[in-house]
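As structure tokens, one chain now follows by itself in the form predicted on its own.
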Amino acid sequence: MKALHLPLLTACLALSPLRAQTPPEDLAKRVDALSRELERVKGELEARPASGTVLGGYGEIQFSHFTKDGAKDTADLRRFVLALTHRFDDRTELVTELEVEHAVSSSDDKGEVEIEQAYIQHRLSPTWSLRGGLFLVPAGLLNEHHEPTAYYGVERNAVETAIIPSTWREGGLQVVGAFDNGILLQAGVSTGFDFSKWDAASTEGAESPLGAVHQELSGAKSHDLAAFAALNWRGLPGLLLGGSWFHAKGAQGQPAMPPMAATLWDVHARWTPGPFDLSALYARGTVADTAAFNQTRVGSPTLVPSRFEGWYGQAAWHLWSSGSYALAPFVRYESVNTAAAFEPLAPASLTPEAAPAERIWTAGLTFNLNPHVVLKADLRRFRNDTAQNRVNLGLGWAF
């Protein structure tokens, strides 16, 4: 209906001068035109089909050398995602996204092919929506808007990358309340994770705890449910308060497993005042019962930590634009350790030391040719692992 406001609003405007300068009959037939023509756009848009098939998506291309280690340098096609939506009417659609990483995906290759999204979205209101199928957990302020042109820097913040996993998806069912104050509410139960997955082996759960055992509706054991809140607020023009909270077992019915509860939660917020962009967040998440699991594994390099955290401010600030072209640098700091903590171990001298906190810089420049096409360059600086040092070039896109 909002699309009729706009010949309406032409034909009061047009009226206006007309009254005092036209003369009456004339008035009467300019009147009987606009009136016909305002019948028929809403006649149009009356006909238009309640369903609809839109496609999109996004990608990224990125360069990276690393100053300390030329062997390390690569050049990688990291993401192609096409989305689909199709509206079946006007209260319930269908969100997928198909995924494929490095390019190529093969058994001689790291790629990947995988479902980032697929859930159907019934509105029951104008304010309240069901969820149900594969989606994104509403965490953080990257995991549900993490297209390439949605941040800044060449790479995702590792932050929202090594303690809230990236592109995080569950299977389940999601409410969803948008409320005319600015308040967007989502909670609902999905899958959780699997602790038996957790390779003490491997560095994969030293890079992100719950990125090892996030299972992404690939036949995932569903014995224990997860349980998941988010409440985001932008009640001023510029502002987002928000947070979030996801609670789940990692036993999964399997004897052998302690119940090793996992929960996570964040708070962040972003304000946007005149050219500057600025945002900070802090995630923390704690799993339970880990010393049985650990004491069986003691000598592995890669314990399950009982506490793991983050934080990150960045500062983003508008510096030009002419027409589509805008230019805009950034600076980062975050603090990253995934293993903060673990529990006591028999005897404890067993028991691992916490790790440090890595300490992340990153600066660069974000160039956009138009809202969907940018041109990314940044400079990472690690305080710990200096040997990830390193200059990124990128090339993202999304529509």
Given for the second form:
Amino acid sequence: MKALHLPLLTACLALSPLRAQTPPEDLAKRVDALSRELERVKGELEARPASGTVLGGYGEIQFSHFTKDGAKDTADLRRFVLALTHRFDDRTELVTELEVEHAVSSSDDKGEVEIEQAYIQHRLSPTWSLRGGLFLVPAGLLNEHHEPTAYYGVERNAVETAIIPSTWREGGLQVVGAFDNGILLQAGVSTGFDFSKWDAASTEGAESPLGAVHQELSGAKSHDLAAFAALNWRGLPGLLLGGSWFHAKGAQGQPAMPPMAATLWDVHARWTPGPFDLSALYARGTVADTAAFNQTRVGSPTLVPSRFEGWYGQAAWHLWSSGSYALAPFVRYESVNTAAAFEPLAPASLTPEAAPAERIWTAGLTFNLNPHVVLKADLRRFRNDTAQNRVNLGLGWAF
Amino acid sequence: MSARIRNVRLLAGAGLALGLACGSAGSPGPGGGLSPAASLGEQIFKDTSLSASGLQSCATCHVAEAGHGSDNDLPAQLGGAALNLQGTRQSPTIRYLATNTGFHYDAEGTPTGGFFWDGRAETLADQAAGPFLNPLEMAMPSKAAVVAKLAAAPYAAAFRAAFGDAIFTDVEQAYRCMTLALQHYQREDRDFQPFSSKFDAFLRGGVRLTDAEARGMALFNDPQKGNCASCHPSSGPRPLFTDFTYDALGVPRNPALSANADPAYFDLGLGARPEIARPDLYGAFKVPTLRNVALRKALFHNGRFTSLTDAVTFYVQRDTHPEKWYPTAPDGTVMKFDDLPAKYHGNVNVKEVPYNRLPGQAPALTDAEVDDVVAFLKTLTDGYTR
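Now that you have shown the form predicted on its own, what about the form predicted in complex with its partner chain?
Following is the full complex, with the preceding chain placed first.
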């Protein structure tokens, strides 16, 4: 169990934005502090009973003031998630998350009730585990670690919302290899995309191309499965380097549908030297055979792009802490383009023009009441769609 | 209970009642061919003896070669015992209606579904029941008279075999079974939903559209240009080019329609149905499928246009050049929407593209673009062969 959880624990510590609540003066002190914390958590883990049920959860409430149009201001309980984990024995556990979005879910409201995760994980050896069921796709920095206490800003970043459609889950089988050298390898097969869901008359596909066609194991068409892999390395304290790849055809055996093979990959890095927390990510998606599909929908507002991509760089500074309180300002710059290229159509005049990349500055503050409860405030400025400029206030929790 | 659910339950109940009354004659025939009821429906559909004139059948006004619509440019077809009385509306195509629903208001209050131009029939069978007794159409004096003709038809024995030896002794039952047979025919015979146009071949990936057709499709779909797809959806593997809703277009009055000789006569569409208590819907007619529209020789509910190019041009120039489409009063003002009483002019759609324009503004489509849209619409004609 120690060998299995050590890299995972290191990952969790590295991903916690306010991990450095007591900024060390030098690297040695910092490593000491980390080691002590690690030993404590390891001890807790080893003390866990072989079986048992653990209730967790997270949630977030947001207020947004749109600086160009106050009529768009909203206050929303964006999500409320209950997480239930049950250990059948020391090798097998069930992991689930049940989510309610927007406080009310009914036929007359926009809310949704969703199963965000529901999988069985079984440990084959100290290094290797199998995961089967509905799980989060290992992509980017945020998709698998999406609790409001795990990221800066009231809202998740645009790249990992529009390009990587977080929170993105599929049903399938996954092998997880957690090595002592800090490498975490994940790979498997899962359900993929259904491009027949693409509604060219709506803007959904322009907001998130893959978000418009992923299936989330809700009666998912499964003629064409996906293959995926992710590799993350945390071999040095405070450093994370990784990347992911996901590939699937989207025709699902439906007549008159071209194969529509979609590929998404990303590379990402996170480095936490001293009180600083620096991260960067680049994600790129491509879809093949879009011309045959788009040709039957020419003139519609949202055709399928052949390429979409985005990147961001983010810097946070753990400025102050006292007891359980901690304050960290951050700044993030993003470039995101959900329609960076289109395959040529006939006649050529019908080929849509590529969209300009949207560039977004976000600056804000994160204030922790304790490691599990966070207050956030930020300012987001959009270079193109300035109507989206807004001030956000947020309250989040995770336990 | 929502109106939608209520309607579905009513329809289910009606279907069940009909099924029980008319036996299992609707089961598919041997080899997957037409069921006995559908085969009877085909014969009934083509039987001219079931009209007062003895010269008119369902197929007279719903001609298969014309997309199961009328095959001439009359504003409405002639009927009656002497075939000298004109109806008040174009014979709508009855093709591609198998997936239509009964009339209901959707969650936003939009009237949807129903059969006929005003949606007054709940099912294909209900729709089939009407023309036999309409004095301006087949003009039979009563259901009993129709059933008597059925009993004397060459297929009477097959009718008895399908629905029971005593079927002709119960007029109501026999009449219901006749309409059910017509419904079976329209649902089962592939001629009513062949999906055999060039556009279908294009969707299947076997054919390319010409540049003009492809440009026309883009204009058809473009919400800022034709915006046709907002009511005539073109997406999906087998689009029907109608959303089965209703719209008030302000189609000009057609002086060639006999009923319009009376200046006090107005066809209010949904408003012609006494039970429709929504004056804001008066003047709205059903959005027809555009499949086979190029075969139509008279278009819109009153047959006002006899050219597809004129019909498309009307859409985009109704508001920018109203003088082209409506008469001018002695004082020089253009009498827009002259086929509706003035108090309902506010019901006419003036908000959506391409109607959202004013005199002097450029139409949403140029003449060349109208030609492209027409080229595209011609790809919707069934029976395409390379």
